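Consider the single chain below, provided in structure tokens and representing the form predicted on its own.
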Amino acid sequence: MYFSSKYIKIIVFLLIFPTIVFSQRKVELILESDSIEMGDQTKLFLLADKNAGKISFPIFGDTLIGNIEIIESNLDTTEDGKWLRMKYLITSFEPAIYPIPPIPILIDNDTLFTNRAYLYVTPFIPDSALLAELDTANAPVIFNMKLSHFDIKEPIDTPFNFEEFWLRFSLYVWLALLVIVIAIVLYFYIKKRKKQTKEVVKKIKSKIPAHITAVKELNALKTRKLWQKEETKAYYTQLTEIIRVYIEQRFEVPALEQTSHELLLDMKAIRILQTNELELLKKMLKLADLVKFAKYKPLSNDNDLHLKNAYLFVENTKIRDQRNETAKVTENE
């Protein structure tokens, strides 16, 4: 059968037009940093061609994979305007390799795939100067695990048993009281904490300088030895409370209302504070969160460094014109 150039043209066009639509609509996942430490955070994008249709990104949960949690996430555009994308900000504090699989895009009808992704959480690593304390033989090999396997047994049989069935149906009841009760509890702790927390910032107003109280309340947890009694939490509960008390008196920097990642990023923005200040609130602030919700345990020398590390910053970061004022209080007292 004979074809004159032009349909050949035609049809030669036809088959290649859909390739070069479907090219165009592009999709792609991008990490800010693919290296973290337990607790830190970072940013992942997911981007998609504003001009290829209509785009509708993926909804996750608190959750984007496994132990990778989400903070917060939000849609904007990229500065040449080309591309719609989507910011997650992310962290994780379980160390592992996570793989992030490739995910899915919908643009108009069509569902299109990104890259995939690792994203690599290290361990937290204590102060160099306390490395050499470790027992390298009892620590956890985080990255390979071994796991057995056991043959599934039959199900057991057994006869119902009145009895047994009160017996347990008496504990729900007794567990769902005592859970109210506890609820009833936390209710009232926190209000009552909200309320000292009201107390903390009016003493904020106080002529007392910053450093003086912030000082006294230092040495009063010290003389407490929570930590010494097995109560690690609530110790770095109190030391960062006490820090972050003074941030605010002292540099008028909502810190008992933002978490530390916040608080850090204000104080890196007013430029007030030098790098080795900075770097030791990093320090005292990442090590609390840490033993507050990762549950991790540090050694006794972290413990006692970390509240000689608030003292030196009270103490680098006072107003050094405050000196005659601080000795007339302490006549006072």
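Take the two forms, superpose them, and find the largest set of C-alpha atoms that agree within 1.5 Å; that set is the rigid core. Model, not experiment: these values are computed from the prediction. Numbering follows the first chain given and starts at 1. Compared with the form predicted together with the partner chain:
- Taking 2 Å as the criterion, I59 counts as shifted between these two forms: its C-alpha moves by at least this amount when the rigid core is aligned.
- When two forms of a protein are overlaid on their rigid core, residues whose CA moves 2 Å or more are considered shifted, and P298 is not one of them between these two forms.
- Once the rigid core is used as the reference frame, the Cα position of K191 differs between these two forms by 2 Å or more.
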Contents of the next structure:
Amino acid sequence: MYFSSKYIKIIVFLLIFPTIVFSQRKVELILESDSIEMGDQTKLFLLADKNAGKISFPIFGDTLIGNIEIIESNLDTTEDGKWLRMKYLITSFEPAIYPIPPIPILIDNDTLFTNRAYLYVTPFIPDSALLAELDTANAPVIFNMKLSHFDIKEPIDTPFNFEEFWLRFSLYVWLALLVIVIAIVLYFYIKKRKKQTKEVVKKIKSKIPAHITAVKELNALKTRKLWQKEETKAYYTQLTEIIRVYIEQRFEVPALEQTSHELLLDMKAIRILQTNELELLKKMLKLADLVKFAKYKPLSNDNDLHLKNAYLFVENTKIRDQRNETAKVTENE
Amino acid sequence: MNSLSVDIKELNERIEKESALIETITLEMNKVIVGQNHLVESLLIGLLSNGHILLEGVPGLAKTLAINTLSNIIDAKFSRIQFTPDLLPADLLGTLIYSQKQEDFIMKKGPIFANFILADEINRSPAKVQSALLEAMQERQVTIGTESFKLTEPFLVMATQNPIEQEGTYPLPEAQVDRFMLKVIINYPKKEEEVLIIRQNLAKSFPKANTVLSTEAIIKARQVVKDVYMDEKIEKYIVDIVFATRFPEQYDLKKYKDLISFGGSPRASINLALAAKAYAFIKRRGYVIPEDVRAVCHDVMRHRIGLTYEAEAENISSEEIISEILNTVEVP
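Next block, the form predicted together with the partner chain, ref. the form predicted on its own:
After this comes the whole thing, all chains and molecules, with the earlier chain placed first.
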């Protein structure tokens, strides 16, 4: 009984002692993971008792020890009981077992040392399929593993991916489509509007038939008695202008902008006029040109004759179903 | 009885008589030149209205032959000057040379002292040579040293420009181009004309035009051309055409407003009137009709309309603008 109680006491002591010792430590070093693959990262924490005094963590450059590099370091402010934590993100590219020695932390004027730790950096282990392709005969042995040196990989051939394109440029595509649609709508709108305007002008123009206007104008010219007042030039100018305007409206030939010769050629080309009508027009225009441009003085009979010829020309060439209307206008005038 | 007023009747008769020389010239020209009626007509217009002609056409279209033949027909002196980049004004006008025999400077007249000058490829020479020629054309006199020499009348310059080779050329400035009364574009002959040309050139002897006129006859004809009657309606028509090149928007040609950088000058109006009179004379008429104005309008106006970059970008030529103006301006 005595023996057993003695052993129980020893066992209890042994169990409690480390806890007492541990609980009394004021600084500590903890590794998030003590084994990493080369190039991988892990966190190293330096802990110090908040209540121990004024704490100064050591300042490292970019290397912790040997081939262990520090990527970043910062004070971890997350609440962790009595501990103040300094966090270091570390990595290594050389496979080895790195003993991390006790790190000194200054608390007030005392330098306290953390516990020792080991970081085990394992080499990169390619998958078996890749290893099968490599010549591993002369490969170096690292951590009992035979590796081979191999060339840098070729650039990865990434085929065109519509989804990727669409994600990146869809906004521009939509904008371009919108602009095209607006342009098409505008084009048709302007075209339609122009057409409507033209139709309106045409309708207004065609309200009064050309021959009715011409006959009215000829009547007015007759009443002005220009040639009787020795104004022969003005008489022929107005006479030919009435006929030219009539031709322009009736046959849609730009008669006002054409010379007599060009007009006669055009009238001949459209083959609407009979030979005698063409002859009437030719005589009238030729004589008018002489009067207008060569001081020609025709006889009074000629003046009358050409006015009658003008009436005749209009009568013979007007649009058939409107002939009755012309007769009415002539009678009324 | 129909009657022309006295002056026009008399003028018509006079022109009928005087313009007979046109038939003579045309007949002789046609012996040598096949086709190219427009070129021959333009030469006559220039000759009769005391103007100069700028010809544009590819080589081998009988430009030299035409003016040479004209000088033969009229018994006039002809000079052909090939313009090159190293030509000097003295090569053209003449210079003073020291004579050891006379122990004095003597005058050596240049090829400009002729009645008909063919200035071949005028744009190949630098500006100073072009200026020397154009000054002589305008002033009709040449100053060498301290002495001025009048050029003999008739004095007609026909300058050529090659439209296909522009490298290494000195384009004529607008102000100098304006001094040419006409700018004539020569085109290739028709098929049947070309067949005749081949036959003519392969024959044993090349036809030769006879000398049938004197320079005095031309000077006299020029006076008659000046008397050709031009009604005020025609004058107004000419002014309208020239104004339409300056202010197209006033003539329903707003679309050309931004395409024309400058329109015809008053010299354009003068030359259009003169050329129309000459054309009426060639057609043996004592008065000008709108057809005459339209017939010469392209040749008189095409080099007097300045086009903007927009016009060049849109491929719009002065030809197109002139045609549109003629189709828009109301004929009297």
